[in-house]
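First, one chain by itself: the form predicted on its own, in structure tokens.
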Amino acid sequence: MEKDDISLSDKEFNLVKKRLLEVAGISLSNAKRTLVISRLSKVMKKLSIDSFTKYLDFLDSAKSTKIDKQNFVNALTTNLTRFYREDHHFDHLISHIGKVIAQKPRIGANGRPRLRIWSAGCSTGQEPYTIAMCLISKYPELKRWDFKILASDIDTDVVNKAAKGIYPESELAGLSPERARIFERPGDGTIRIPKEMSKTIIFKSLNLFDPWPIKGPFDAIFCRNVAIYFDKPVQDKLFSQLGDVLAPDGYMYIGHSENVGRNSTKFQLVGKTIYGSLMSQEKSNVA
């Protein structure tokens, strides 16, 4: 705890989690208290609001706008992720899409091949960049289809920051040649992402704790990461709703610490962290 942070008590601690977890479904572990206190007492000084119990009450009164119920959620998120982040998932996906291409594609409304994938709690945006950069690279072709990849987050903040597609130059540390080449580089200390893939990829704020304005089927879905975050109930809850949008022949991506749960019914594991759909109805509406 830094010297100028306000002080938590046990009930304001309390009150917090609560409120975490009624408007976003996340569940905060007693070893984030330090976390809370570092973070809100940011946020509550900009205000000028110097204790937790004035802050709680200003986020229900009429005085707090939008923004500042969202900025309480966007202090208490957890933004990490790098370019390709856990490989197989990508080569997994690369064979995947592989196989949509050579057999009978979805048409959409417009007549075009149509292909979805959905990045659910895309953070920085460097996941929904690397599905794009990974699959325009392997299949040129589908530049002409009607192909989209919808990266959503509860964090207003990082959806503004990702949906620029542009980063430092030390985001390439580690990766191969070959993939530090797909980056466009102009020269001040930035990589930005190539245009013909930044434009396959529609960034929207989405809280995945309130009703979902889409219906898919998607192709394939990452949610990695994300259901650590909630308790098991809503977990549960999440995956079904998931397995719901996710295509019949599609596959979804999760974390190494998540599993579906009692969601067996709708979902086989077929890899490390990789479940294809066992629904069989057909998912007609369109995302």
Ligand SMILES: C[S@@+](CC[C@H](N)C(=O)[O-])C[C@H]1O[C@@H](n2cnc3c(N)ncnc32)[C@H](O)[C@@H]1O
Given for the second form:
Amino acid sequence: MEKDDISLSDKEFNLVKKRLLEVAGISLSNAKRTLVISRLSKVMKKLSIDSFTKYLDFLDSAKSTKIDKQNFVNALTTNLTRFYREDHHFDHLISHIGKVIAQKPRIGANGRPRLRIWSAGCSTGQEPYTIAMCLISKYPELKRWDFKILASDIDTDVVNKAAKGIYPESELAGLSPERARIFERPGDGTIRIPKEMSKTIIFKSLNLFDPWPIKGPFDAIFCRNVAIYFDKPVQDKLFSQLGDVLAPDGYMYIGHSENVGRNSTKFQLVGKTIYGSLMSQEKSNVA
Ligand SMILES: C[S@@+](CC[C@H](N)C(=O)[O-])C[C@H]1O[C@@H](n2cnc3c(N)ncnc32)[C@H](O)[C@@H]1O
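Complement to the form predicted on its own: the form predicted together with this ligand:
Below: every chain and molecule of the assembly, starting with the one above.
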């Protein structure tokens, strides 16, 4: 506990857990108690609220704004990510999209070949930017395609940060010179994503348990290290819905400690945490 931290009773901790589960599907374990205290104490201090009971009452009252309710969620998400995380996924993606380009691209309403990828739970953006950098540098012709990456997250703070596309140079640690060379380096200690790559990405704040504004189909879905924060029934529901918007020849990439649970009729495992769609063309939604 830090000196300014506000004490949290068992009853209050249970109410925090219940609220987060209801609004974000996130299950907090008892091990997260210290994290809850330190992160929410900062939020409460800004509001001049000195107890968790008062804070929870405030969130339930008409006095709290949408931003106050959002700040509760933002404070409790875990946003760890990095460029090229689990890079075997990107090798697979490059090969998959190579086949899409060579075989039978879908043609969009605008007459251009269409490619759609979703980074669901994109955090501060390293995942969707890695997708864009890998694909555009390998297949420059995609610049002429109707190619869009949807990058979404429930946490509005990380989405705003992601949309800026500016990171400290330390993010290059561990990247090969070939990968590091793609970033722009303005000389002020930051690295930036080249416009020709960042412009393919649409950033959006989206709770995966609210209605989705997009029907797909997606040629690839990255939903990595997101479901680990949900309990089993919630994970099953999420992967089932993702299966419905994945293209029949599409792939879904998930985190190293995750699996699709009861959705074995929708996906087949084709590689380490890589799933191919088992849905037929007719069942797939087409927007
Ligand atoms: C650990 S990060 C994973 C980032 C990236 N996918 C990766 O693997 O590097 C998990 C992200 O899931 C987001 N998240 C958690 N619950 C969510 C929900 N209900 N809807 C959308 N995003 C959620 C969090 O805000 C967080 O940014």
